[in-house]
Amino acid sequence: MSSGLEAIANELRRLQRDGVNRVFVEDDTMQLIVPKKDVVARSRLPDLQSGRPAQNPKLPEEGKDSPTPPVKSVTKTVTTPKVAPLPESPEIELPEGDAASQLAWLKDRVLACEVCKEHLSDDGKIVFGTGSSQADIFFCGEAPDADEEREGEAFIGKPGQLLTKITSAMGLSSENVFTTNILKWRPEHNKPYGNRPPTLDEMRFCLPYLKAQIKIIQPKVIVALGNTTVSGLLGHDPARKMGSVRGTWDQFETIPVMITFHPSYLLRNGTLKTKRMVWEDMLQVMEKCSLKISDQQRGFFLPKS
(Lines of atoms letter the chains of each structure in order from A and count residues from 1; the text may use other names and numbers.)
(Lines give C-alpha, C1' and ligand atoms only; values in the text may rest on other atoms or scores of the structure.)
Protein backbone atom coordinates (compact mmCIF):
# COMPACT_ATOMS: atom_id res chain seq x y z
CA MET A 1 0.00 0.00 0.00
CA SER A 2 1.38 3.41 -0.91
CA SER A 3 2.06 5.92 1.82
CA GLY A 4 -0.88 8.01 0.62
CA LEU A 5 -3.33 5.13 0.78
CA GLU A 6 -1.93 4.06 4.14
CA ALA A 7 -2.52 7.56 5.52
CA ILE A 8 -6.11 7.49 4.22
CA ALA A 9 -6.72 4.07 5.75
CA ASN A 10 -5.33 5.15 9.13
CA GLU A 11 -7.50 8.25 9.14
CA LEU A 12 -10.62 6.25 8.22
CA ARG A 13 -9.90 3.84 11.08
CA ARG A 14 -9.59 6.75 13.50
CA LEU A 15 -12.86 8.27 12.27
CA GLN A 16 -14.55 4.89 12.64
CA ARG A 17 -13.37 4.68 16.25
CA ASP A 18 -14.95 8.09 16.81
CA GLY A 19 -18.29 6.85 15.49
CA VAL A 20 -18.17 8.41 12.02
CA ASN A 21 -19.96 6.45 9.30
CA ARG A 22 -19.84 9.03 6.50
CA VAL A 23 -17.00 11.15 5.19
CA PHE A 24 -16.52 13.73 2.44
CA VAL A 25 -13.66 12.88 0.07
CA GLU A 26 -11.70 15.55 -1.77
CA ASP A 27 -10.86 15.13 -5.49
CA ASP A 28 -7.14 14.87 -4.71
CA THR A 29 -7.85 11.96 -2.41
CA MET A 30 -10.06 10.29 -5.02
CA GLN A 31 -7.16 10.32 -7.47
CA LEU A 32 -5.27 8.07 -5.08
CA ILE A 33 -8.04 5.50 -4.77
CA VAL A 34 -9.94 5.73 -8.10
CA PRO A 35 -10.12 2.35 -9.89
CA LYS A 36 -8.18 2.06 -13.16
CA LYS A 37 -11.37 1.35 -15.10
CA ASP A 38 -12.58 4.82 -14.16
CA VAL A 39 -9.36 6.25 -15.54
CA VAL A 40 -10.09 4.47 -18.83
CA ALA A 41 -13.62 5.84 -18.84
CA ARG A 42 -12.33 9.34 -18.29
CA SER A 43 -9.96 8.98 -21.25
CA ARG A 44 -12.99 8.65 -23.54
CA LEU A 45 -14.31 12.08 -22.56
CA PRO A 46 -13.87 15.00 -25.02
CA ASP A 47 -10.72 17.08 -24.68
CA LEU A 48 -11.88 20.27 -22.94
CA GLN A 49 -9.52 22.56 -24.83
CA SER A 50 -9.95 21.26 -28.40
CA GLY A 51 -13.49 19.95 -28.12
CA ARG A 52 -12.46 16.84 -30.12
CA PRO A 53 -13.24 13.40 -28.79
CA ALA A 54 -10.29 11.75 -27.12
CA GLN A 55 -8.81 8.70 -28.77
CA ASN A 56 -10.16 5.47 -27.36
CA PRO A 57 -7.48 3.35 -25.74
CA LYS A 58 -6.89 -0.09 -27.19
CA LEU A 59 -8.62 -2.59 -24.98
CA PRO A 60 -8.18 -6.36 -25.15
CA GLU A 61 -10.88 -8.15 -27.08
CA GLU A 62 -13.40 -10.03 -25.00
CA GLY A 63 -12.30 -13.59 -24.40
CA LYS A 64 -8.66 -12.93 -25.23
CA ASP A 65 -5.91 -12.52 -22.71
CA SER A 66 -4.02 -9.28 -22.78
CA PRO A 67 -0.24 -9.44 -22.59
CA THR A 68 1.01 -9.15 -19.04
CA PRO A 69 3.81 -6.65 -18.63
CA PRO A 70 6.81 -7.85 -16.65
CA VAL A 71 6.67 -6.99 -12.97
CA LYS A 72 9.79 -5.66 -11.35
CA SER A 73 10.54 -6.92 -7.89
CA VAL A 74 10.70 -4.05 -5.44
CA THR A 75 12.07 -4.43 -1.95
CA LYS A 76 10.53 -1.93 0.46
CA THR A 77 12.20 -1.23 3.75
CA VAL A 78 9.78 -0.35 6.52
CA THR A 79 11.22 1.40 9.53
CA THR A 80 9.46 1.50 12.86
CA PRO A 81 10.26 3.76 15.77
CA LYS A 82 12.54 2.24 18.37
CA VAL A 83 10.54 2.17 21.57
CA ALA A 84 11.99 0.65 24.72
CA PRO A 85 9.71 -1.83 26.53
CA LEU A 86 7.74 -0.07 29.21
CA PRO A 87 8.42 -1.03 32.83
CA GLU A 88 5.83 -1.39 35.54
CA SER A 89 3.71 1.67 36.25
CA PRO A 90 5.12 4.06 38.87
CA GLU A 91 3.79 4.00 42.41
CA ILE A 92 2.69 7.39 43.65
CA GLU A 93 2.42 8.28 47.33
CA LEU A 94 1.36 11.88 47.70
CA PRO A 95 2.96 14.02 50.44
CA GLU A 96 0.97 15.87 53.05
CA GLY A 97 -0.17 19.35 52.12
CA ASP A 98 -2.88 21.30 50.35
CA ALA A 99 -3.98 20.60 46.79
CA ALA A 100 -1.77 23.27 45.22
CA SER A 101 1.41 22.03 46.90
CA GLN A 102 0.58 18.38 46.16
CA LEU A 103 -0.03 19.20 42.49
CA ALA A 104 3.29 21.08 42.32
CA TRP A 105 5.07 18.08 43.87
CA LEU A 106 3.41 15.70 41.40
CA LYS A 107 4.35 17.90 38.45
CA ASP A 108 8.01 17.83 39.50
CA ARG A 109 7.77 14.04 39.80
CA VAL A 110 6.27 13.64 36.30
CA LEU A 111 8.73 16.04 34.68
CA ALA A 112 11.58 14.00 36.20
CA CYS A 113 10.17 10.67 34.97
CA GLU A 114 12.97 8.93 33.08
CA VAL A 115 10.57 6.71 31.11
CA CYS A 116 8.60 9.75 29.92
CA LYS A 117 11.78 11.59 28.97
CA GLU A 118 13.26 8.78 26.90
CA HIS A 119 10.12 8.72 24.71
CA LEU A 120 10.32 12.43 23.82
CA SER A 121 11.50 13.75 20.47
CA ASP A 122 14.73 15.77 20.41
CA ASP A 123 13.01 19.06 21.20
CA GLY A 124 9.93 17.64 22.92
CA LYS A 125 8.70 18.28 26.45
CA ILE A 126 6.65 16.28 28.93
CA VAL A 127 3.06 17.54 29.16
CA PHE A 128 1.75 17.48 32.71
CA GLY A 129 -1.50 19.44 32.41
CA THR A 130 -2.77 22.91 33.19
CA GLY A 131 -5.50 24.49 35.25
CA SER A 132 -6.78 24.90 38.77
CA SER A 133 -6.08 22.54 41.65
CA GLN A 134 -9.64 23.31 42.77
CA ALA A 135 -11.30 22.63 39.40
CA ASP A 136 -14.77 21.09 39.34
CA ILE A 137 -14.40 19.94 35.71
CA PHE A 138 -11.47 17.78 34.61
CA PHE A 139 -10.99 17.54 30.83
CA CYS A 140 -8.98 14.50 29.80
CA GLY A 141 -7.57 13.65 26.36
CA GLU A 142 -5.51 10.72 25.15
CA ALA A 143 -2.02 12.10 24.41
CA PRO A 144 -0.23 15.34 23.50
CA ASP A 145 0.02 16.42 19.86
CA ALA A 146 2.98 18.14 18.23
CA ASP A 147 2.05 21.62 19.52
CA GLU A 148 1.61 20.38 23.07
CA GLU A 149 4.86 18.44 23.01
CA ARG A 150 6.79 21.42 21.67
CA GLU A 151 5.47 23.81 24.34
CA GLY A 152 5.02 21.32 27.19
CA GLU A 153 1.46 22.49 27.76
CA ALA A 154 -1.81 20.61 27.31
CA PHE A 155 -4.38 21.64 24.70
CA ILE A 156 -2.71 24.68 23.17
CA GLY A 157 -3.02 23.85 19.45
CA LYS A 158 -6.17 24.13 17.36
CA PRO A 159 -8.03 21.44 19.36
CA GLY A 160 -7.10 23.29 22.55
CA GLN A 161 -8.28 26.61 21.15
CA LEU A 162 -11.62 25.00 20.35
CA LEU A 163 -11.82 23.51 23.84
CA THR A 164 -11.20 27.00 25.26
CA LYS A 165 -14.13 28.31 23.21
CA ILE A 166 -16.32 25.53 24.59
CA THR A 167 -15.39 26.25 28.21
CA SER A 168 -15.87 29.97 27.58
CA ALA A 169 -19.39 29.27 26.26
CA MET A 170 -19.98 27.37 29.50
CA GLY A 171 -19.09 30.55 31.40
CA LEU A 172 -15.76 29.13 32.59
CA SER A 173 -12.14 30.14 32.20
CA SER A 174 -8.98 28.06 32.20
CA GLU A 175 -8.69 28.84 35.92
CA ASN A 176 -11.96 26.98 36.61
CA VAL A 177 -11.03 23.73 34.88
CA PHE A 178 -8.10 21.35 34.57
CA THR A 179 -6.98 19.91 31.23
CA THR A 180 -4.56 17.05 30.70
CA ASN A 181 -3.94 13.81 28.81
CA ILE A 182 -3.59 10.26 30.04
CA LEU A 183 -0.22 9.88 28.32
CA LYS A 184 2.34 12.51 29.31
CA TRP A 185 4.45 12.30 26.14
CA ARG A 186 3.62 12.40 22.43
CA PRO A 187 3.55 8.85 20.99
CA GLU A 188 6.45 8.23 18.63
CA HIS A 189 5.77 7.09 15.07
CA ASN A 190 7.70 6.85 11.81
CA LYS A 191 5.61 9.28 9.76
CA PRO A 192 6.57 12.88 9.06
CA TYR A 193 2.98 13.98 9.67
CA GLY A 194 -0.02 13.33 11.91
CA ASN A 195 -0.29 11.78 15.35
CA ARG A 196 -0.41 8.18 16.50
CA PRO A 197 -2.99 7.16 19.10
CA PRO A 198 -1.32 5.88 22.28
CA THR A 199 -1.37 2.18 22.96
CA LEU A 200 -3.13 0.71 25.96
CA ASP A 201 0.27 -0.20 27.40
CA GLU A 202 1.49 3.38 27.09
CA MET A 203 -1.61 4.71 28.79
CA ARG A 204 -1.34 1.99 31.43
CA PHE A 205 2.11 3.24 32.39
CA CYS A 206 0.95 6.86 32.88
CA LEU A 207 -2.37 6.05 34.51
CA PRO A 208 -1.01 6.40 38.11
CA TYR A 209 0.01 9.98 37.28
CA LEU A 210 -3.51 10.71 36.06
CA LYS A 211 -5.07 9.04 39.09
CA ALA A 212 -2.90 11.18 41.37
CA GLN A 213 -3.99 14.34 39.53
CA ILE A 214 -7.62 13.36 39.98
CA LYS A 215 -7.09 12.45 43.65
CA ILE A 216 -5.54 15.86 44.35
CA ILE A 217 -8.06 17.95 42.40
CA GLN A 218 -11.15 15.89 43.28
CA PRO A 219 -13.26 17.22 40.40
CA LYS A 220 -17.01 16.83 40.31
CA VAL A 221 -16.91 15.61 36.70
CA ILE A 222 -14.34 14.10 34.33
CA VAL A 223 -14.94 14.81 30.64
CA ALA A 224 -13.43 12.01 28.54
CA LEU A 225 -12.49 13.39 25.12
CA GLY A 226 -12.57 10.74 22.40
CA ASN A 227 -12.76 6.97 22.14
CA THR A 228 -9.08 6.30 22.86
CA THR A 229 -9.36 8.30 26.08
CA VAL A 230 -12.41 6.27 27.07
CA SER A 231 -10.46 3.04 26.54
CA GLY A 232 -7.60 4.38 28.67
CA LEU A 233 -9.93 5.37 31.49
CA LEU A 234 -12.53 2.62 31.47
CA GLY A 235 -10.65 -0.27 29.85
CA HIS A 236 -10.59 -1.49 26.26
CA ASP A 237 -13.86 -2.82 24.87
CA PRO A 238 -13.83 -3.72 21.15
CA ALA A 239 -17.64 -3.59 21.11
CA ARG A 240 -17.68 0.00 22.38
CA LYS A 241 -18.53 2.51 19.64
CA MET A 242 -18.17 6.23 20.19
CA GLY A 243 -21.40 6.90 18.34
CA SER A 244 -23.37 4.90 20.92
CA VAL A 245 -21.60 5.90 24.16
CA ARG A 246 -21.12 9.60 23.41
CA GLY A 247 -23.32 11.72 25.65
CA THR A 248 -23.63 9.03 28.32
CA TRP A 249 -22.32 8.88 31.88
CA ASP A 250 -19.84 6.36 33.24
CA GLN A 251 -17.60 6.37 36.30
CA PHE A 252 -13.87 6.46 37.07
CA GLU A 253 -12.66 6.12 40.65
CA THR A 254 -16.15 7.08 41.95
CA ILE A 255 -16.18 10.26 39.82
CA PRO A 256 -18.83 10.69 37.08
CA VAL A 257 -17.41 10.61 33.55
CA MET A 258 -19.10 12.32 30.62
CA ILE A 259 -18.08 10.79 27.29
CA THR A 260 -17.90 13.15 24.33
CA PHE A 261 -16.00 13.77 21.09
CA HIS A 262 -12.44 15.04 21.12
CA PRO A 263 -12.10 18.66 19.87
CA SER A 264 -9.93 17.40 16.99
CA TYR A 265 -12.95 15.41 15.79
CA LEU A 266 -15.00 18.62 15.72
CA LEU A 267 -12.30 20.29 13.65
CA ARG A 268 -12.68 17.54 11.05
CA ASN A 269 -16.45 17.20 11.29
CA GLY A 270 -17.68 20.59 12.46
CA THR A 271 -21.28 20.36 11.32
CA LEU A 272 -24.02 22.15 13.25
CA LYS A 273 -25.42 18.76 14.28
CA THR A 274 -22.08 17.55 15.66
CA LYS A 275 -21.47 20.83 17.51
CA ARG A 276 -24.93 20.58 19.08
CA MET A 277 -24.24 16.99 20.19
CA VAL A 278 -21.10 18.07 22.04
CA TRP A 279 -22.85 21.11 23.47
CA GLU A 280 -25.66 18.95 24.85
CA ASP A 281 -22.96 16.89 26.57
CA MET A 282 -21.56 20.09 28.11
CA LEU A 283 -25.03 21.11 29.28
CA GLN A 284 -25.21 17.81 31.16
CA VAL A 285 -21.82 18.56 32.71
CA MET A 286 -22.98 22.02 33.77
CA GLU A 287 -26.09 20.57 35.37
CA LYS A 288 -24.04 17.94 37.21
CA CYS A 289 -21.82 20.73 38.58
CA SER A 290 -24.87 22.87 39.54
CA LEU A 291 -23.82 25.66 37.18
CA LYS A 292 -26.43 28.18 36.10
CA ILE A 293 -27.56 27.72 32.49
CA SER A 294 -29.21 30.59 30.67
CA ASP A 295 -31.83 30.25 27.96
CA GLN A 296 -29.26 31.58 25.52
CA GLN A 297 -26.82 28.83 26.47
CA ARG A 298 -29.50 26.17 26.08
CA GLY A 299 -30.12 27.43 22.56
CA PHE A 300 -26.55 27.30 21.29
CA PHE A 301 -26.03 25.40 18.01
CA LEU A 302 -29.69 24.81 17.33
CA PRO A 303 -30.98 25.18 13.74
CA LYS A 304 -32.34 28.64 13.04
CA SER A 305 -36.09 28.58 12.56
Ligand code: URA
Given for the second form:
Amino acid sequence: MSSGLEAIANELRRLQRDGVNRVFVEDDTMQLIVPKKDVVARSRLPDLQSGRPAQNPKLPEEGKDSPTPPVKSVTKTVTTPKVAPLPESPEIELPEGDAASQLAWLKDRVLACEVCKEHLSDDGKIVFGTGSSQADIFFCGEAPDADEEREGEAFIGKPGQLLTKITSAMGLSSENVFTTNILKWRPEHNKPYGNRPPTLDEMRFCLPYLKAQIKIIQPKVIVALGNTTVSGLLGHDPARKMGSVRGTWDQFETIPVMITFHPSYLLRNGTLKTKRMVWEDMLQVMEKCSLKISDQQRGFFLPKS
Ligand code: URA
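What about the form predicted in complex with uracil, after the form predicted alone?
Below, the chain from earlier opens the complete complex, with every other chain and molecule after it.
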Protein backbone atom coordinates (compact mmCIF):
# COMPACT_ATOMS: atom_id res chain seq x y z
CA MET A 1 0.00 0.00 0.00
CA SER A 2 1.36 3.47 -0.81
CA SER A 3 2.42 5.50 2.24
CA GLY A 4 -0.16 8.17 1.33
CA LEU A 5 -2.98 5.64 1.34
CA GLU A 6 -1.70 4.09 4.51
CA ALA A 7 -1.59 7.48 6.21
CA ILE A 8 -5.18 8.09 5.24
CA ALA A 9 -6.17 4.69 6.57
CA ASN A 10 -4.40 5.41 9.87
CA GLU A 11 -6.04 8.80 10.20
CA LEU A 12 -9.47 7.33 9.45
CA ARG A 13 -8.88 4.62 12.05
CA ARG A 14 -7.99 7.27 14.62
CA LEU A 15 -11.12 9.26 13.81
CA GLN A 16 -13.24 6.13 13.93
CA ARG A 17 -11.94 5.36 17.42
CA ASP A 18 -12.97 8.89 18.44
CA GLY A 19 -16.48 8.28 17.22
CA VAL A 20 -16.23 10.50 14.14
CA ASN A 21 -18.88 9.25 11.77
CA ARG A 22 -18.31 11.23 8.58
CA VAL A 23 -15.35 12.84 6.91
CA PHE A 24 -15.12 15.33 4.10
CA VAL A 25 -12.56 14.28 1.51
CA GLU A 26 -10.69 16.84 -0.56
CA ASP A 27 -10.24 16.19 -4.28
CA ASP A 28 -6.46 15.72 -3.94
CA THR A 29 -6.97 13.06 -1.34
CA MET A 30 -9.72 11.40 -3.34
CA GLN A 31 -7.15 10.94 -6.09
CA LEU A 32 -4.97 9.09 -3.61
CA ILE A 33 -7.78 6.88 -2.39
CA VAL A 34 -9.20 6.12 -5.81
CA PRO A 35 -6.41 6.15 -8.34
CA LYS A 36 -8.19 6.01 -11.70
CA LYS A 37 -7.79 2.29 -12.31
CA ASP A 38 -7.75 1.04 -8.74
CA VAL A 39 -10.91 -1.02 -8.70
CA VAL A 40 -9.96 -2.76 -5.44
CA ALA A 41 -9.72 0.53 -3.59
CA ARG A 42 -13.05 1.64 -5.05
CA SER A 43 -14.80 -1.40 -3.63
CA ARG A 44 -13.77 -0.34 -0.13
CA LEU A 45 -15.12 3.14 -0.41
CA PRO A 46 -18.49 4.44 0.64
CA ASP A 47 -21.13 4.61 -2.06
CA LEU A 48 -20.20 7.99 -3.41
CA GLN A 49 -23.51 8.70 -5.07
CA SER A 50 -25.59 8.20 -1.96
CA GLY A 51 -22.83 9.06 0.49
CA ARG A 52 -23.62 5.83 2.35
CA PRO A 53 -20.85 3.68 3.76
CA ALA A 54 -19.86 0.55 1.87
CA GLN A 55 -21.61 -2.63 3.00
CA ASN A 56 -18.55 -3.99 4.74
CA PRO A 57 -16.16 -1.11 4.87
CA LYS A 58 -12.83 -2.44 6.04
CA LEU A 59 -9.86 -0.29 6.67
CA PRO A 60 -6.61 -1.86 5.60
CA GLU A 61 -4.63 -3.52 8.38
CA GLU A 62 -2.16 -1.25 10.09
CA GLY A 63 1.35 -2.03 8.79
CA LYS A 64 3.96 -2.65 11.45
CA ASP A 65 7.01 -1.32 9.70
CA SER A 66 5.43 1.27 7.55
CA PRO A 67 7.24 4.56 6.94
CA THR A 68 6.06 7.65 8.77
CA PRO A 69 2.96 8.78 6.89
CA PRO A 70 2.60 12.30 5.49
CA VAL A 71 0.18 13.27 8.23
CA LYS A 72 -0.03 16.89 7.13
CA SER A 73 -1.87 16.12 3.92
CA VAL A 74 -4.12 13.64 5.72
CA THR A 75 -5.08 16.14 8.38
CA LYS A 76 -6.15 18.45 5.58
CA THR A 77 -8.33 15.63 4.30
CA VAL A 78 -10.60 15.69 7.29
CA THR A 79 -10.78 19.37 8.06
CA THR A 80 -13.98 21.05 6.98
CA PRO A 81 -13.88 23.22 3.88
CA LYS A 82 -13.70 26.98 4.18
CA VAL A 83 -17.12 28.38 4.87
CA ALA A 84 -17.71 32.14 5.00
CA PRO A 85 -18.20 33.29 8.61
CA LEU A 86 -21.83 33.57 9.54
CA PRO A 87 -23.47 36.65 11.06
CA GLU A 88 -24.26 37.05 14.75
CA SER A 89 -26.48 34.37 16.20
CA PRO A 90 -30.18 35.23 16.28
CA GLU A 91 -31.70 36.50 19.51
CA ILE A 92 -34.79 34.64 20.51
CA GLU A 93 -37.42 36.01 22.85
CA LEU A 94 -40.12 33.48 23.34
CA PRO A 95 -43.69 34.70 23.45
CA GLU A 96 -45.96 33.92 26.44
CA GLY A 97 -47.92 30.71 26.07
CA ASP A 98 -47.83 27.00 26.65
CA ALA A 99 -45.03 24.78 25.38
CA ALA A 100 -46.89 23.62 22.28
CA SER A 101 -47.67 27.15 21.12
CA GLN A 102 -44.17 28.39 21.92
CA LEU A 103 -42.71 25.51 19.92
CA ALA A 104 -45.00 26.28 16.98
CA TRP A 105 -43.93 29.96 17.18
CA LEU A 106 -40.27 28.96 17.24
CA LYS A 107 -40.70 26.63 14.29
CA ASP A 108 -42.15 29.49 12.20
CA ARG A 109 -39.26 31.68 13.32
CA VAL A 110 -36.67 29.10 12.26
CA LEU A 111 -38.39 28.35 8.96
CA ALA A 112 -38.26 32.07 8.20
CA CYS A 113 -34.54 32.37 9.07
CA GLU A 114 -32.82 34.01 6.09
CA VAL A 115 -29.40 32.62 6.97
CA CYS A 116 -30.77 29.08 7.18
CA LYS A 117 -32.62 29.51 3.89
CA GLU A 118 -29.54 30.90 2.17
CA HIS A 119 -27.66 27.66 2.82
CA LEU A 120 -30.27 25.25 1.53
CA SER A 121 -29.81 23.52 -1.77
CA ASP A 122 -32.53 23.94 -4.43
CA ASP A 123 -35.64 22.17 -3.11
CA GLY A 124 -33.94 21.67 0.27
CA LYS A 125 -35.88 22.28 3.47
CA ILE A 126 -34.95 23.61 6.89
CA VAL A 127 -35.10 20.85 9.50
CA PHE A 128 -36.58 22.10 12.76
CA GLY A 129 -36.98 18.80 14.60
CA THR A 130 -39.91 16.62 15.56
CA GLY A 131 -41.56 15.26 18.65
CA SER A 132 -43.49 16.28 21.69
CA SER A 133 -43.29 19.65 23.41
CA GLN A 134 -43.60 17.57 26.63
CA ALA A 135 -40.75 15.20 25.82
CA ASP A 136 -38.62 13.92 28.69
CA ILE A 137 -35.80 12.89 26.38
CA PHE A 138 -34.27 15.22 23.81
CA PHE A 139 -32.10 13.55 21.16
CA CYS A 140 -29.66 15.94 19.53
CA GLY A 141 -27.63 15.28 16.39
CA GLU A 142 -25.30 17.58 14.52
CA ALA A 143 -27.00 18.45 11.21
CA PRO A 144 -29.44 17.04 8.68
CA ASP A 145 -28.21 14.76 5.91
CA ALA A 146 -29.61 14.69 2.37
CA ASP A 147 -32.70 12.60 3.29
CA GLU A 148 -33.62 14.99 6.08
CA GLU A 149 -33.03 18.10 3.97
CA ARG A 150 -35.24 16.73 1.22
CA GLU A 151 -38.12 15.95 3.59
CA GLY A 152 -37.59 18.70 6.18
CA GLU A 153 -37.62 16.12 8.98
CA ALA A 154 -34.87 15.14 11.39
CA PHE A 155 -33.46 11.61 11.49
CA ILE A 156 -35.48 9.88 8.83
CA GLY A 157 -32.62 8.33 6.84
CA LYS A 158 -30.77 5.15 7.84
CA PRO A 159 -29.24 6.63 11.03
CA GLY A 160 -32.66 7.98 11.98
CA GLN A 161 -34.27 4.61 11.45
CA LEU A 162 -31.70 3.10 13.78
CA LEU A 163 -32.42 5.82 16.34
CA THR A 164 -36.12 4.95 16.13
CA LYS A 165 -35.26 1.30 16.79
CA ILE A 166 -33.27 2.37 19.84
CA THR A 167 -36.07 4.53 21.23
CA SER A 168 -38.61 1.74 20.61
CA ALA A 169 -36.37 -0.70 22.48
CA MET A 170 -36.42 1.83 25.33
CA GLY A 171 -40.21 1.59 25.26
CA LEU A 172 -40.57 5.18 24.05
CA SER A 173 -42.82 6.66 21.41
CA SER A 174 -42.89 10.06 19.73
CA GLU A 175 -44.87 11.26 22.78
CA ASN A 176 -41.83 10.97 25.01
CA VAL A 177 -39.04 12.22 22.79
CA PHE A 178 -37.99 15.19 20.74
CA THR A 179 -35.41 14.73 18.00
CA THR A 180 -33.46 17.51 16.37
CA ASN A 181 -30.02 18.76 15.33
CA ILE A 182 -27.87 21.70 16.33
CA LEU A 183 -27.74 22.94 12.74
CA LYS A 184 -31.08 23.45 11.07
CA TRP A 185 -29.82 23.09 7.51
CA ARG A 186 -27.71 20.51 5.72
CA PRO A 187 -24.11 21.75 5.52
CA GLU A 188 -23.54 22.44 1.87
CA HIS A 189 -20.39 21.55 0.00
CA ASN A 190 -19.19 21.50 -3.55
CA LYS A 191 -19.52 17.76 -4.07
CA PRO A 192 -22.34 15.87 -5.73
CA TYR A 193 -22.21 13.21 -3.00
CA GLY A 194 -21.80 12.72 0.72
CA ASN A 195 -22.30 14.91 3.75
CA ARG A 196 -19.95 17.05 5.71
CA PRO A 197 -20.08 17.78 9.42
CA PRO A 198 -21.11 21.31 10.40
CA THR A 199 -18.41 23.78 11.37
CA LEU A 200 -18.23 25.25 14.85
CA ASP A 201 -19.30 28.60 13.40
CA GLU A 202 -22.38 27.08 11.77
CA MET A 203 -23.34 25.40 15.04
CA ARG A 204 -22.66 28.64 16.92
CA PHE A 205 -25.11 30.46 14.66
CA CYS A 206 -27.93 27.94 15.21
CA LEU A 207 -27.35 27.32 18.91
CA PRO A 208 -29.98 29.87 20.09
CA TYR A 209 -32.63 27.92 18.17
CA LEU A 210 -31.60 24.75 19.95
CA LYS A 211 -31.45 26.54 23.31
CA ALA A 212 -34.96 27.85 22.77
CA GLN A 213 -36.19 24.35 21.91
CA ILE A 214 -34.65 23.04 25.12
CA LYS A 215 -36.02 25.95 27.16
CA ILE A 216 -39.54 25.26 25.90
CA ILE A 217 -39.46 21.48 26.23
CA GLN A 218 -37.50 21.30 29.49
CA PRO A 219 -36.51 17.68 28.93
CA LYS A 220 -35.20 15.58 31.79
CA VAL A 221 -32.26 14.46 29.68
CA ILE A 222 -30.49 15.52 26.49
CA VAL A 223 -28.77 12.76 24.54
CA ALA A 224 -25.84 14.17 22.55
CA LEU A 225 -25.20 11.98 19.51
CA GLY A 226 -21.57 11.89 18.40
CA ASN A 227 -18.47 13.94 18.66
CA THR A 228 -19.48 16.93 16.53
CA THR A 229 -22.71 17.34 18.48
CA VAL A 230 -20.79 17.26 21.74
CA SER A 231 -18.50 20.03 20.46
CA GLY A 232 -21.44 22.17 19.35
CA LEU A 233 -23.36 21.64 22.55
CA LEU A 234 -20.70 21.61 25.23
CA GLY A 235 -17.92 23.58 23.56
CA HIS A 236 -15.08 22.41 21.37
CA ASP A 237 -12.22 20.73 23.15
CA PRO A 238 -9.60 19.25 20.82
CA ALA A 239 -8.38 17.05 23.67
CA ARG A 240 -11.80 15.50 24.17
CA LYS A 241 -11.93 11.90 22.96
CA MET A 242 -15.28 10.32 22.26
CA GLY A 243 -13.94 7.00 23.54
CA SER A 244 -13.36 8.59 26.97
CA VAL A 245 -16.48 10.75 27.32
CA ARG A 246 -19.03 8.35 25.84
CA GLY A 247 -21.32 6.99 28.52
CA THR A 248 -20.67 9.92 30.86
CA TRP A 249 -22.95 12.71 32.01
CA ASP A 250 -22.33 16.36 31.31
CA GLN A 251 -24.66 19.32 31.58
CA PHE A 252 -26.18 21.84 29.18
CA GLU A 253 -27.38 24.80 31.22
CA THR A 254 -29.21 22.85 33.95
CA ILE A 255 -30.11 19.76 31.93
CA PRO A 256 -28.11 16.51 32.21
CA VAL A 257 -26.50 15.45 28.95
CA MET A 258 -25.71 11.82 28.17
CA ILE A 259 -22.92 11.53 25.62
CA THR A 260 -23.17 8.60 23.25
CA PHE A 261 -22.13 7.49 19.79
CA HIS A 262 -23.96 8.79 16.73
CA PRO A 263 -26.22 6.16 15.09
CA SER A 264 -24.22 6.58 11.84
CA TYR A 265 -21.19 5.34 13.75
CA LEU A 266 -23.18 2.36 14.97
CA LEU A 267 -24.24 1.60 11.42
CA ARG A 268 -20.61 1.31 10.43
CA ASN A 269 -19.35 -0.29 13.62
CA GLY A 270 -22.29 -2.36 14.70
CA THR A 271 -20.42 -4.93 16.73
CA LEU A 272 -22.18 -6.44 19.72
CA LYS A 273 -19.75 -4.53 21.92
CA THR A 274 -20.53 -1.13 20.39
CA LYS A 275 -24.27 -1.80 20.42
CA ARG A 276 -24.03 -2.74 24.09
CA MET A 277 -22.07 0.45 24.86
CA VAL A 278 -24.81 2.60 23.37
CA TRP A 279 -27.47 0.49 25.02
CA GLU A 280 -25.82 0.96 28.42
CA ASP A 281 -25.93 4.71 27.79
CA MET A 282 -29.65 4.40 27.06
CA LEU A 283 -30.16 2.38 30.26
CA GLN A 284 -28.57 5.26 32.17
CA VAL A 285 -30.94 7.66 30.42
CA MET A 286 -33.92 5.48 31.34
CA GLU A 287 -32.77 5.36 34.94
CA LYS A 288 -32.36 9.14 35.05
CA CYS A 289 -35.92 9.51 33.75
CA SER A 290 -37.22 6.92 36.26
CA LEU A 291 -38.44 4.67 33.46
CA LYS A 292 -39.16 1.06 34.29
CA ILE A 293 -36.49 -1.28 32.94
CA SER A 294 -37.29 -4.94 32.43
CA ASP A 295 -34.77 -7.75 32.87
CA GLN A 296 -35.01 -8.36 29.17
CA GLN A 297 -34.09 -4.74 28.46
CA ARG A 298 -31.17 -4.95 30.90
CA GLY A 299 -29.83 -7.93 28.98
CA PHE A 300 -29.96 -6.53 25.44
CA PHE A 301 -26.71 -7.01 23.50
CA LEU A 302 -25.00 -8.96 26.24
CA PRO A 303 -23.00 -11.86 24.79
CA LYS A 304 -24.89 -15.13 25.09
CA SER A 305 -23.26 -17.39 27.69
N1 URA B 1 -27.43 12.80 11.17
C2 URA B 1 -27.74 13.76 12.06
O3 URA B 1 -26.92 14.15 12.88
N4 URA B 1 -28.95 14.27 12.02
C5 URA B 1 -29.89 13.87 11.16
O6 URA B 1 -31.01 14.41 11.21
C7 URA B 1 -29.55 12.86 10.26
C8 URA B 1 -28.31 12.32 10.28
